[in-house]
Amino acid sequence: MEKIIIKDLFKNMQNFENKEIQVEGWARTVRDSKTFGFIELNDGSYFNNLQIVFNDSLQNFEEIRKLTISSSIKVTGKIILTPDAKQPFEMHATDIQIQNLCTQEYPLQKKRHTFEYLRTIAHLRPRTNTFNAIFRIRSVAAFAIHEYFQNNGYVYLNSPIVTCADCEGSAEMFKLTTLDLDRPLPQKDGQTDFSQDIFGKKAYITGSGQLHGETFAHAFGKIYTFGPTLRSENSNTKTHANEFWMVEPEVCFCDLEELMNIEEDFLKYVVKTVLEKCPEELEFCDKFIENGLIEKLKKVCVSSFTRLDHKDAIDILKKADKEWEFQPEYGEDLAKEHEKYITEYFNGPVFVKNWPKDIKAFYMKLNEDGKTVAAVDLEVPGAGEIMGGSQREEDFEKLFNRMKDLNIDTDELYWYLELRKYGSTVHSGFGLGFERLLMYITGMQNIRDVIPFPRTPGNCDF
């Protein structure tokens, strides 16, 4: 007996007409009457379910009609095309074997559950329609990211997770130690003596692979990293998590304008791939999560992204006939309400570039005005900032002086500075928060609902 996955049935239903096959999966719903019944079966291979029709000719009919939701079963039967029905085909069962009878206490009964409740059963929520769609989209989007960079000549770099360089601000980085915290810590000169720790000095879980990425970019020309990132900030917003995934390409011989071209092309590729490969999942998201989602995504694929300076964005915000919770200012960052207004103002994604140097990182290239740096954030409707990038400072003296001005340890980052001595180039890169991209693609409003097991302040379950 040929065992078939449900995805193959939907993709090639004509090939299975009137054929007897075998499928295995979990019962999503069960409806029965005295002499026949229906089972909605899903095996994880496809978003849609296979309808199983069974009747009292089965030897174990009474047992099957009492089947509980999420029980696992093996079904043998014949595929019958039903073009005039709601579903395109169904399977008429000749034999159903119960592999595991799910208990009556199963928490996902056939009713609506809130996202907040489903977070408390994160080990089960992928079985719901919503999260089945979300995490299938996540898988396809992740593959599309690799595909884009591989097709365009980038080298995939596995940058280190552990670092001893406090280059991003230790306040946002998790500390890593093997010292026994239940005992008095070793002291030297009135401070903790980290020379007795495993790496002989303070160590952190890095919040970015960028600096190491730049080293490889100067060997391969174009590289990218894609992996988990950890930040220790105590933020409880809908767009922040302590563990998330980041995509960070670095490109040599690339200025800020070319970087924006890459960002736009990259985003369109990923969105286009999800549109092509996840039509059923996106239709579900469009219907139940964000009405008009598919049209929004299609529009992104064919539109040009607006590009404007940070100063011009502030001008627009200041002229807006709107009461702000946080007043827009020329030397400050954009608040969520500002990002939302700007994307609505231009009716699509917006690059905000040339930011005030005092609110951006030390490695960003100083513009000729001496006040701004060649930095850019990409703002998208619904998710706000999903990409942040810049042209990197390629001049040794300028970078060295900038680090001194900000009291950044140049000895600790000697290797990063040396890139500016040994064949430096005009180079740029960006970071993409993968979960924020998924929020944009799916319409989900909370980052906790696009990552399998969210890690946020006070929450490290599962």
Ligand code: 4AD
Given for the second form:
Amino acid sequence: MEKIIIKDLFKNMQNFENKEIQVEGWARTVRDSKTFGFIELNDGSYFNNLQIVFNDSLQNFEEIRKLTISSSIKVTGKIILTPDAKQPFEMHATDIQIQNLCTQEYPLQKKRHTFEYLRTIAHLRPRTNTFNAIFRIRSVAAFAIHEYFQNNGYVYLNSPIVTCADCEGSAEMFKLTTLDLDRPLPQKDGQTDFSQDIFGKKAYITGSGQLHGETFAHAFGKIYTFGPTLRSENSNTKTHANEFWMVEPEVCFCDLEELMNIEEDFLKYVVKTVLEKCPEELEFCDKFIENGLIEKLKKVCVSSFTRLDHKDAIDILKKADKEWEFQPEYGEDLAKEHEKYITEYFNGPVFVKNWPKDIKAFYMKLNEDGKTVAAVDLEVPGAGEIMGGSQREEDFEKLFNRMKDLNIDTDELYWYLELRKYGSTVHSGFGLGFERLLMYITGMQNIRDVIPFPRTPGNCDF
Ligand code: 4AD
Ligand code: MG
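For the form predicted together with the named molecule instead of the form predicted on its own, what are the coordinates?
First the chain shown before, then all remaining chains and molecules of the complex.
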């Protein structure tokens, strides 16, 4: 007997007309009457269920009638096309074998649960329609990201997870040690003596692969990283996680304007691919999570994103007829409420560029005004800042002095500085928060609901 996955049935139903086949999956719902019944079967291969019709000709009919939700079964039967019914075809069962009868305590009975509750059963939530849709989209989007860069000549770099390089600020990096924390730590000059630790110095888990990315960009021209990133910040918000995935391309011979072109092209490609490959999932999200989602995504693919200077964004905010919790100021960062206002004002993604240097990272290129850096954040409605990038300071002296001013260890980062002596280039890169992109694509409002097992302050369950 030929074993078929449900996706193939939906994609080529004609080929299976009146054929007897076998499927294996989980019962999503069971409805029965005295002499017959229906099972909605899902095998994980496809968003929609296969409708199975069974009747009392089955020798175990009484058992099947009592089948519980999420029981795993093997069904043999014939595919019958039903062009006039709600579902395009169904399977008439000739044999149903129960592999595991799901117990009655199974928490996902047929009713709607809150996302908060579903987080407490993270091991089961991928079986719900919502999370099935979200995590298939996540998988498709991840592949599209690789596809975009591979098709455009970038080399995939696996930057290290363990690092001593301080990119976004060591205060936000998790420390990594083999020192015995249950005993007094070895001391030297009144401080912990990390020379006795496994790497002979203080080590961290990476908060960005950018610095290593820049080294490889200076060999391959264009590279990207895509991997887990950890930050120890104690931010309990809907858009921050302590473990998230970041995509970090780095491109030589590329300035800030060209960088924005890449960011825009890249985002459109990923959105377009998800639109093409996940129509069922997106329809579900459109209906139950964010009304108008598909329209929004289609529009993003054809619109050109607004580009404006940080100071012009502040002008718009200052002119707004609004009571702010945080007053917008020229020298300061944008608060969530500001990002929201700006993206709603332009009704789509907005690049905010040329930021005040004091609130941005050490490696960003200083503009001619001496006050701003060539940095750019891409803000989108809902998820806020999804990409953060910049043109890098390519001048050795300027970079060295900036690092000294900010007390950044120039000895530890000598190799990063050397890039500015051995064929330095105008170069730029950005980081995309993968989960924030997924929030934007699916309409989900909480980062905890687009990552399989969220790690956030106070939560490392599962
Ligand atoms: O803006 P960030 O901190 O930039 C960097 O790390 C640069 N080294 C990137 C680069 O130029 N190569 O982080 C980049 C993006 C943010 O725009 C945001 O989308 C995401 O990473 N991000 C987070 N996502 C979830 N949880 C957090 N705690 C995040 N912190 C940053
Ligand atoms: Mg940022």
